[in-house]
Each structure stands twice: as C-alpha cells, then as structure tokens.
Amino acid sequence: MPADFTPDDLKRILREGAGTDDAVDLDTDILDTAFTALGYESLAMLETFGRIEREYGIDLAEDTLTDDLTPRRLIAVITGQLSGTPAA
C-alpha cells in the first residue's frame, strides 16, 4: 500500500477510471475546483473512490462525496487516513 497520495496520483486515477472531459486540462491548477465543475459527476466519483479504496486500502466515507468536493479536500482526506490523522 502506498504511504502517501499526491495530486499526480489523483490525476492518474481520474484518467484511468473516469477519463477526462476534453474541455478540462487536469495538468492545470485544479486543486480548488469542484469535481462537478471538472466534469466528474457522482458515478465517475464513485468509480474514483472505489479505485482509491482498493489501491490504498482505505475506506472513504460516503459523506466525503459532496457537490463542492475539490481535489485538494479529497487529497487531504486520503492523506489523513494514510497517516492516521483524519482531515478536519
């Protein structure tokens, strides 16, 4: 199990699992943009959550998936679980 989770890890999982919208460039500064604005609706996010859970051996709470969830917030939640310090 990997010990950390980076923005590049998230981008890789998004591309592999849910793909990318042609109008969105994940290589720009997207950390504070809601996933819904990036074109990732709930089904795509559930696929992303499942991939993260399997690869990193963690459980992401259902209430983590909100309409205003951003990559920065999701990375903080994952990093908190990996380090044993849940994000506030």
Second form
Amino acid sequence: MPADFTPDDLKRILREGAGTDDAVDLDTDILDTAFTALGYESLAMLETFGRIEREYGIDLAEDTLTDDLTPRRLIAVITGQLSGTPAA
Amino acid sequence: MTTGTPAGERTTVVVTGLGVAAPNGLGLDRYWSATLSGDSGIGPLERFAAASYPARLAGEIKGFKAEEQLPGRLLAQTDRMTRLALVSADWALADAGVTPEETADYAMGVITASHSGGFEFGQRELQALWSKGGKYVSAYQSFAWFYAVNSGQISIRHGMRGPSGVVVSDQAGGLDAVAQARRQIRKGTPLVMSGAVDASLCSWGWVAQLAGGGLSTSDEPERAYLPFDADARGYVPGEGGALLVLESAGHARERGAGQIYGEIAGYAATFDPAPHSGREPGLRRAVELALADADTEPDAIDVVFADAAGLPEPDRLEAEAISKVFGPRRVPVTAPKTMTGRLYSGAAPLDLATACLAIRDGVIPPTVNISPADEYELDVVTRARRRPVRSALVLARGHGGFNSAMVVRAVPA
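For comparison with the form predicted on its own, produce the structure of the form predicted in complex with the partner chain.
So here's everything in the complex, that chain up top.
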C-alpha cells in the first residue's frame, strides 16, 4: 500500500474514476474548493471514495462526505488514516 | 391494440431534426450518401475476438471518437450506446436549429427506446465483480447499463425536463417510442427528442443475441443477411440508430424551423396471438390501423420500409401482410438495413430518418445483395429508385409478438 496521499494522487483518481469537467482545471489551486463546486456530485464522490479505499486499503467513514468537503480536508482524512492518526 | 389519440385532438407532429449513427455512415449526410450508393457497413466483427463464436459478422460503427465529442465527466459514466446517443442527439438538435438553453426546460422531453441497455459497460463491471469483488464495481454501473439511461443522459445534458422515459419492446420499440413522443406533444409538450440508439457488440451482448436465435452464421458479408431472398439465412446484428427532434407543427412554425422533414401521420401497434393458435399474426392489422390513423389509403403510400427479419418464416409473414393490404407487387418495398444489420430498437428510428430523406430528395434507397424470391410477390427496390415520395410506411417487429407500423408524410410547405 502507498504510504502517503498527495494532491496529485487525488487528481489522478478523480480523472480515472469520475473524469474531469471541461469547465474545471484540476491543475489550478483547487484544494479549498468544495468538490460540489468542482462538479463532483455524490455519485462521483462515491466512485472516487471507492477507488481510494481499494488502492490505499483504508475505509472512509460515510460521514466523511459532506456537502462542503474540500480536497484539502479529504487529503487530511486519508493521510490521517494512512499514518494511524485520525484527522483532527 | 393502441393508436394515436382520439380524433378531435389532432395536433400535427413533425420531424424537424435528425441525428444518425449507422454502421455505413456516422452522421446524417455520410449515412445517406452511403445508403443511396448501396455501401454496406457489415463486415467481420473487430470489437472483440469473435472467431470462436457461431456468428462472426456485424454492422460496426467505425471511427467513432467519443472523447472528441463529449466531456470527460460523461465518458466516465457512459456505455458506448449512450455516447453514440448523446452525439446523435447533439446532431439532431443542431440539424433542427434548436438551442435547448434558449427553450424552457419543461417544454422539451426525451423519449427513447432501448433493446438491451449498456451491455459493454455492464460486462466490464460484472467482470470486475467476479474477479476482484464488489469494491471494484464502478458506482456508475448503478445506471450506465440501464434501459432508460440514454433518455436520462440526453435530458440532463440539454436540460430537457419535460415528459421523458423509455420504451422497451425490442425492435418495435423504435416506433413505439416515437408514438409515445407524439402523444406527449399532443398533450401539450412542444418538443420531444425521440428515437433510439443501441449498441451491444461485446462478447456478453453477443452471447445474449445468439441465445435469441436468428443470427446469420455466414462469413460472407454480402451473403449473410438476405431478407425476402430464397437464400435468407438469418440476420446480422448492428449498432446505432437515429434520434429525431419532434415538435408540434405550430411550435416548429413559430420558431422558424429551418426544415420540416415530414409529419408522423399515423401509428398503430398490435400483439401477435399465441403461437400455434392458427390465428393470423398482428402485422397486417398494425398496418391497416396505422393507415387509418393517418387517414390514408394504401395507394397513397409510396414506399414501405420493411422490418426484414431475414428468416424465411417471418419474411413470408411480412410479405403476406404487405400484399394483403397493398396488393401483390403494388408498393415499392425496401430494407436499407441490409447495409447496417438489424439495429434492434435503433432500426426503426433510422428507417424513419431514411424515410424523411427519401421524401426530401425523391428517391427510394435500395435493399442490397438480395434477389427477391418470386413467391413473396413484393416489389423490392434493389437499386436506388428516383420517384416522388410523399408518404412512407415503416414497419418494425419485436421478439415475442410486437408489431408496430408508422406513417411518415410530407408536409406541404
């Protein structure tokens, strides 16, 4: 299992699983933009979570997915799980 | 039996836009030019390794690059049939000169037919399920395979939120969906996108089609699918279809539609009696009821687009139904689907689109490769025939006893 999870990992998984919207450039600073504002609705996030869970061998709690979830917050949750310390 | 709405509420429903994806031509102009020239899209299956299957020919659409036409978000969640349908819908709207963003959401519906849903997508996800486990199945499998997905995706892409749905009655569904669109327009929705695009040329879809029976096992593309020929030996499946923009004539006029291809003038559907009952199958009745719905006599029909099963018994039944209504060799009959293979629910919408073009250009496209068997007493058009076409009858039959017939008629300018 990979030991860390970077913004680039997230972008790769978003591209592979849910695809990208023409109107959104993932290579700009998206860390603090909510996934919903990036065009990723709940099903896209379900697909994204599934890919992260199986690739990194973790389980993301259902309540991780909130309407205002941002990439920065999701990366913190995943990083916390990978290091064994829950995100604050 | 069903027909259109009762007399008294006869909003004229017209075709104003066409989008076509066919094995012998991707896009309306390429399809029509190939069809008039008799260019077939039937050939050896290349999509998957088909050598060990009993049937090995298909009408495949070549050169379709979905990634050049659709956003990445849609590519991740769509089967091939949906991608073809989305692009065909774009073309139909462009052809009609309709900008959905400028039209009220609830004034536009989407009613398509489907034969089997998104098989290729489903096959990939089922393979993931069996070989790796449930966590590896795409979240989009929840709808990507589904019959109604083409209607849903077209509706979402263009904000068409009026009456929408899907009709599933095998090959007859292509007409049944257009008839349902006509009903909704007559009830007050100004515009409905209708028709069908099917594609299930993957190994799983292929096995399902083989199980249905009737596929040609010939390896000769020019001898494999020969409806109304003494050598009829089954049919070749294909992928594709057509989407049509339908509108009330009033709406088309008010917005200044660039063209009106024709009117959906008549329709009927019947169901066959139980096998071996000795009763006559329902196709003749469907034809007569559709003509009555169109308020048209048989001699006003200039061409019949046949269902053309390509098997001796159903060919005979269709020929009998046509001869009983029109008289032996009294009406030109054609099956351009000999150049595409049978497209399931996509077939009849493609025939409707072809009928619109036949009306526009005054030419009946040919049935290729066949020598009509004398016993059928049909005037089968085997070379493109120039003649005025004002009214066309399209026939479609579905597995299990569905018969549908639809009349497309020129609208005076």
